[in-house]
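This document starts with one chain, in the form predicted on its own, laid out as structure tokens.
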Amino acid sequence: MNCYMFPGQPLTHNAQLPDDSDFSEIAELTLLRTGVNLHDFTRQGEDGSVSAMLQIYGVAMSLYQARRFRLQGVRPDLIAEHSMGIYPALAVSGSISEGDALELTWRVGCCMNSMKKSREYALGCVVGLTLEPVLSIAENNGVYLANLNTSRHFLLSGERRNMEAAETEALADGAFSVKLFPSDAPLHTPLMAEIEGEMRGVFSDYRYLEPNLPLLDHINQDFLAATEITEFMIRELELPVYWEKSFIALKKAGVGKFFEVGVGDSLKKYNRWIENEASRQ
């Protein structure tokens, strides 16, 4: 069985973009539905942020790569998503259109952008520690676990000053590395409840069809039904991403081949780390 894996937001925009008819269609659709020009990484209008534009770039590249995989004869039996990868995953599963996935991503990004007007937020990648000390560091510094990618690869999220304190403690506790990244909002934490009402209004503007391929959610490792999608979209903003559990669930479901459909290969790396650790036990 084949699985398409849709990663979350990329950290950078690659100026070297594909040059074919499929990408041209995606780029035109992106400009039409969001105002973002993928070629020069600008946007018509004043709203939005670099983070929101990176989200759009990531979704557009996922939609493009899904088209290319299908042209190569690689078709999924299951679909999995990580963080902001839910938006292209919904489109490729047939639940929403490509245009709606792009527009929805932009509207969500703009909502999150509004949170940075009052506070400065950051994400922090912690590598090398196990879950228990990471949770202790998060609690000590008023931040939250945002991603559990492998047993030793985590993402924390919260206010920037608290994240800096958590970074210092994690390094002192023996983390191999800790890297902080600016963020418009404290994604995948309870702090996102601040904009829940606004986000619920955005999600309710769209009609979600029943996915025509099983789409695994990254919270409970269940397959999403159309009636569950709006609520999942709210919950996934406020709760952590559990990729390790998702990968294990996909393997148990019979997936033999994983295809990362988006920018980079982070999910492939997580999968190798998870499998390598399992083989040592």
The other form holds:
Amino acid sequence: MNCYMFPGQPLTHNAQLPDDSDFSEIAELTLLRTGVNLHDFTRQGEDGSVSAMLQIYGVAMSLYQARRFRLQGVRPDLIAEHSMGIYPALAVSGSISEGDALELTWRVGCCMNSMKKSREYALGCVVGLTLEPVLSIAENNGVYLANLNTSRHFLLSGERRNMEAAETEALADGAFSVKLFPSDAPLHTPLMAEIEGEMRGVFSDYRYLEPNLPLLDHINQDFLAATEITEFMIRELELPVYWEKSFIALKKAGVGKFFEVGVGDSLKKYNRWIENEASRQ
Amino acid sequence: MIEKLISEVKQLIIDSLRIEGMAAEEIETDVALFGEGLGLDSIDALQLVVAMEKDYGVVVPDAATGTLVFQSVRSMAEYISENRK
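One more: the block was the form predicted on its own; return the form predicted in complex with the partner chain.
All chains and molecules follow, beginning with the one already shown.
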């Protein structure tokens, strides 16, 4: 069985873009539905932010790559998603259109952008520590566990000054690597409840069809039904991503081949870590 | 001696990171492992830490040491040579 895995937001924009008709179509659709020009990474209008544009870039590249995989004859039997990978995952599973996925992502990004008017936020990748010390660091510094990607790869999220203190503590505790990234909002934390009403309004503007492929959610590892999608999208912004659990569930479901559909190869690397660790035990 | 270790380290990188479509001898000994060089990241680095410990009993104790060790294949081989049990 093949699984398409949709990663979350990329942290950087690669200026080298594909040059073919599929990408041209996606770029045109992106400009039409969001105002973001993928070629020069600019935006028509004043709303949005660099983070929101990176989210759009990530979704556009996922949609493009899904088309390319299909052209190469790689068809998915299952779909999995990580964080904001839910939006292209919904499109590729036939629940919403590609254009709606792009527009939805942009509107979510703009809502999140409004949060940084009152506070500065950051995300932080912590590599090397186990879950227990990471949870202590989060608690000690008033930040939250946002991703549990493997037994040694985590993402913390919260207010920037708290995240900086968490970074210092993680390094002092022996983390192999800690990297902070600015973020418009404290993604995957209860702090996102501040914009829940606004988000609910955005999500309710779209109609979600039944996914035509099983689409695994990253919170409970259940397959999403159309009626559950709006609620899942709200919850996922406020709760951590459990990638390790998702990978294990996908293997149990019989997936043999994983295809990362988007920018980078972090999910493949997490999978490699989880598999290697299982073989060591 | 160090040349043999360098070859082993290249194979360790290929095997532990499951790099496809590249032979060990194609990895340049002194090229940067991260960023513009081989393009590895912190997820890969931790995988290499585990592999070095398993194969050579060598521990990379902290982030600062890791930065020095994972500059290149040569620096990895030298660290293993100096610290192996």
